[in-house]
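A lone chain, given as structure tokens: the form predicted alone.
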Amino acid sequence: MNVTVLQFPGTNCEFDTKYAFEHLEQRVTIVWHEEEMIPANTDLVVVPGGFSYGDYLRSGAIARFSPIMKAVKSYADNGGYVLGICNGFQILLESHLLPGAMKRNENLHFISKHQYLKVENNDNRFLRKCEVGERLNIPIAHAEGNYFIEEDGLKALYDNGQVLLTYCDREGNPENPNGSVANIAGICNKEKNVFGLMPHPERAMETILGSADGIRMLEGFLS
């Protein structure tokens, strides 16, 4: 499998993401944001975490105008798989590749910790190796992770099976670290080929670092 990982000024998770997929024995190419084309053999585009353009204006608001994002949109429109993690999720929201918007955390503080997630839907390429209701222990690290969508949009997400992950505690009870509507931690588009989540599965690849739950998440993309 060929994975293309994007790199913007301020990105800081591209090498973690590269390591994670290489850990799964996949080929990874890092592509600078000024490029105008995605490598022809790409099976998955990952928009990684970080602070693109220093999070000026809003997280992801400037990165959406980078030349590579036109190629990402075209790639997604043609059915290509795209995964946005943390700042990558924010960029996909700003680019209107995913519905909704991101606000400052409810407590106005940067949050960095391991957080349990509940799998709400596995009828998709990303989470197909996880079980519905399963709890995953995945790190979060963000200041603007408070996902918002208006009521009709939220209903559409649930009706179409687009809500993939919600925040919970160890036992699976709702636990909301940032104020996200309906405790949402991750979603996909209606076509189920564009995915976004605030937690960092690429940082949960080894038990010695606190969790290896990210492995089964990312393995879903493997052929």
Given for the second form:
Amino acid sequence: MNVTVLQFPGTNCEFDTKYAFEHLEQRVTIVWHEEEMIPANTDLVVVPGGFSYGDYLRSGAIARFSPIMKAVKSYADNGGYVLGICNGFQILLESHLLPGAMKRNENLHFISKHQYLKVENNDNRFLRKCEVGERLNIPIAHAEGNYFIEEDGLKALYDNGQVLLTYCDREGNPENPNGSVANIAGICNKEKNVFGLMPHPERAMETILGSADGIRMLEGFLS
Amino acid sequence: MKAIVNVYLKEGVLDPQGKAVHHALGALGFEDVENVRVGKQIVLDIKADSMKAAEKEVEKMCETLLANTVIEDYSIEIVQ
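Other form of same protein, the form predicted together with its partner chain, not the form predicted alone:
What follows is the entire complex, opening with the chain shown before.
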């Protein structure tokens, strides 16, 4: 599989993401945001974590207008798979490739810790290797992970099976580290080819790092 | 001329910064404060033929970039 990882000024997870997919024996290309084309034969575009444009104005608000994002939009419109992690998720929200918006964490802290997630839906490429109700141990690291969507939008997310991951504790009881609506940690679009989540699966690829649960998430994309 | 743009979280959208400031004011003894909203102000120096034209242009900027209208409201004031 050919994975294209985007890089904006301020991106800092591009090499972790590259490592993660290379760990799964895939080919990875890092593409600078001023490029106007997604490399041919790309099977998955990853918008990685970091602080694009220093998170000035709002996280992801300025990166949205980088030339490469126009290409990502048409790639996604044509059914291509796109995964946004953390700041990448924020960029996808600002780009309207995913519904809703991100606010600062309710407690205003930058949160950096391991967090359990509950798989809400595996009827999609991203989580097809996971079981519904399964708990995954994945690190989170963000100041703006407080996902918001108004009531009708939230209902539509549930009706269409777009809520993918919620925050929980080790036993699977709901937990909410940042104030997210309905404890949401990750969603996808209606067509199920664009995915966004705040946690970092690429940082959970080896047990020596505390968890290898990220492998099952990312290998869902492998054909 | 100058355009002064104020961006706030919409009414009904919980404002964590406002809540924290409200709490801090209460802790300092300012107990009469009923609610706090924290927003941001963006000041633009802008070339335009008229105040009306400037306002129209800044409105476009707000809708495109300066505010996220899913969660934020904005107001525009044009001054000479």
